[in-house]
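Next up: just one chain, as structure tokens, the form predicted on its own.
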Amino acid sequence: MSTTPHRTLPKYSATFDRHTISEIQRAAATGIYDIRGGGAKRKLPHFDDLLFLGASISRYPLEGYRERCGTDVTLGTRFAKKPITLKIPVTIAGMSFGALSGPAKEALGRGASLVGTSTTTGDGGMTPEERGHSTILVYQYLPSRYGMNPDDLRKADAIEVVIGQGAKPGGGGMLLGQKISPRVAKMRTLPEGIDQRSASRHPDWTGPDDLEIKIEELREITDWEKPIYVKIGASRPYYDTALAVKSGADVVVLDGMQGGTAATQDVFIEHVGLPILSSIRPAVQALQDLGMHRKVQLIVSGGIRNGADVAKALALGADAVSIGTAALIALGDNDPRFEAEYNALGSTAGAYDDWQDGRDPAGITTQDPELASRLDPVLAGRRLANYLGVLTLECQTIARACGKSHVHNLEPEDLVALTIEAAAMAGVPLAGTNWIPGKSGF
């Protein structure tokens, strides 16, 4: 019989978990907070928390491939004299040539392209070669006003005046030294090499009336011509919404915590913010409130990543949708065969911590000449184009199986809700009941 005591395997503390511990030893050995890019990786409130209800035979549903299921949008019908018409309900979100390499930022205007939908520039000015290759291109006017000149914004499809980010909504983010390459430096004045942060508010005005007089600028300067969109971090969707419409926005875009950003500091990634399930219903409210639903478009973000995602932001009451991580992943970012690559840097492909050190493996979110030279941009822009089409088809078969003859036709009634939460977030009733949490009535 043994006589060797018997133990109990350790047990790992739910709150101080090794990543907290180690977190915790990082910081007391640099004295630094933690800066990173991505989003948000706690898991939060989703998309994936909500059902379609498909037809039966309460609903008649359309043949998948001989009814037709349309998916264009036009945005901007509210002001400008040239709303733009994309072909399908997904955009590119601004993503900053800076953040992301030259090739990178041309294949997501080639991929944007193809599939007959718009990206933007982000922070940091316009590149020739991302005009030359976005067939529709939306122009982001940050506070930090890096690059920004009137030419180009006439050059532009559309204005977007960015207020907040969902990753850091109220904070400025950060570019750091090792991506301020000789260009990026000559585009935003700065000198090379030192890292900068962004400003977190616009520098001209400070509240919804200085914003009217600052869209109203902007349309002089563009002869009335190109939608502005006012873009918003989601944290108080209802009351930010709202206050956009009455400074005149043609568009608004809502973005969830779980939209990246290129560098911030991780606690504000992982603590400030909503989810964007949490945030279409009282920005869609707003508009309804105001009568400006379908009047004033809504364009949501943030998590991304299907066709099911797509559909299910739409039936909730949004117009679009607008992607950055996933178009980066289809670029071919974090891509397991740099894995030895992402190990050398700490990391591992999909953990995403190596964005914001300027040494990424596939050249898409690097500066460095060699590694963005490993980027095919004609490759990559058909393989986000291939994604884009996925995301739409998927999103059209769901349409179809509602019923509906057009995606925009998708609505809350379509919807069910597996959580209490996910249905009280999202407005729609817990699956096999008709009761709304935060409604009378079950």
The other form holds:
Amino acid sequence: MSTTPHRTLPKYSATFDRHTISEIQRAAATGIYDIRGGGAKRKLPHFDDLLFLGASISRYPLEGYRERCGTDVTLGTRFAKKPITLKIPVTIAGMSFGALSGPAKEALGRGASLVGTSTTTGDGGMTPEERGHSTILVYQYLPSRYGMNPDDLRKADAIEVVIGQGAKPGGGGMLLGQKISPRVAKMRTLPEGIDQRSASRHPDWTGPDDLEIKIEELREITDWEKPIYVKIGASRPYYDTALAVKSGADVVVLDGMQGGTAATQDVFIEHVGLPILSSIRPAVQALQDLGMHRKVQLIVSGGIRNGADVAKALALGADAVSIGTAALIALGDNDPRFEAEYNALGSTAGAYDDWQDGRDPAGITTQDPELASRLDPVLAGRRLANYLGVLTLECQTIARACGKSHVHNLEPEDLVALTIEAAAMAGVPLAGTNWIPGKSGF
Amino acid sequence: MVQFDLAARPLRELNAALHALPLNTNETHWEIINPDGKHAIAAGLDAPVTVEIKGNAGYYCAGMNQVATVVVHGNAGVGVAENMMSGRVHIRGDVSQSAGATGNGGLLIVEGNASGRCGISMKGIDIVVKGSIGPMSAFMAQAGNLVVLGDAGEALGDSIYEARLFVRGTVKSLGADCEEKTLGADERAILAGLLAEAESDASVDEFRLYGSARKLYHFHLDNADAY
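Same protein, different state: after the form predicted on its own, show the form predicted together with the partner chain.
So here's everything in the complex, that chain up top.
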């Protein structure tokens, strides 16, 4: 009688999982680290770990579809002669012409303008198309100063001094040569086709004392008209927020590690910085300790996907949120209709993140004219406007259920956490308890 | 001539008045007294005027200058003429760090010495320093010309792109991807023109030219020890 040996199924290691093994194999074959776009893809404590309580006997809800729930936000009330008012508390994050195609930048401007919010330039300067299609445009002031000039500075509605971004706090950037078209090269005063390094440090100031003087210079050049934002990658949110306020910022932009980048090392994206959930309360605490909460506005970003995320960020104390990755998806990034082309690039719709290599089938993260022409900026702008509208409606739905006549009236007391980690990070009670780890007894 | 006393009136008023000047203004000569190291003096000018600052200026004097001529009869702080687009900025004394940083055009003349990071990320500006310059000057310099009549500090032209660096004295060390180049006829003409504009009688023959070796223009693993 023959005997068949009993064998268990092949066992994959939790430590050396399939992706880890493929990365080791890739590194061994190529000798270079993996560069990609996007933000952290690992599982992180996030807004999904929070829940709203809604109204109850002790809380009175507002009538959905009937009673007004305001969504407007005014930014730059501290020093600027001309603060900007957005109709919705969702803005479009800085993304460069160069990283993105011209039609993509135009679509972002069109979509944001349709719903009364702002869009933001990126590394590489301001294009006329972008200015023309953006009712409210924030001009980023970056370490590289690519394309930086005082005429565009004066054309902007606000200025964002970029210290860092969530995907790579402490890192600069590299726009690879295949995306350096003649126009991109000219705007950046660099030869065509070379890999362009974006500096990680500003060239003419170091530290918060200098930053204060730099901000003063920008205000002098623009006659104190423009709101000045300071954007930081989430790493030391309490101190960085406090120092930004001390330096004279009108608005602090705080970007968590889920926030996307055009191109950075995967190891940097996944292992440096903080998730946005853990960063909002320390930043708000800094503002409160300085008596500046709601006087210096706080915009947070990094993994905002739906109106619940918006509502939770506002409830934790932010004045507005910013979206980048979600906006690109709304334009058409990772569209399943390009599945065959994603497959040809070794990826699949929903996972495509090679934004650095300029071969984006959706025509968004590319400078290839044929690919870029695939994106209809009018249609894509409409999609973005639709999406921004949904985010706002969803946020209002939740706010009304919590009895709020304005989304800014959401507060931490409206929230509980599903995990101990989220409770500690967000500073709200673990669901079913009064326990806020680190703050109150169990 | 318009005289403005910064001890008596605020800086904001001065800059606002200068920004309000039309291109055909007849108030073309301004004198600033008692600057006392204030920051952002004459920043963001965009009219064809001459502004003379009688004393020392702080950070970002003549920042983002367009068209105008700014003369500092003293020393200037960090980032003088930063991101200048055009025009002329002339410092009679010494300057601190990051002089002419990211400048796109125009001419910056420093009669004395410049500290570190002079010409950092310059994008087309011309800079003439009659004294010496500090370390890490012309870091990531993209375009334009830096002329140094004295010596240069460590790591000159580190990660340089297409800027030209002319140095008469010694260079303590060159930065990554910066090398000595042949001083050809075109470069000699550029240098001679800048020396003349800066009213220097130095001889072109006394200078050496440094620029990009262009070996780091594309990221490559074999260059990892250079980064």
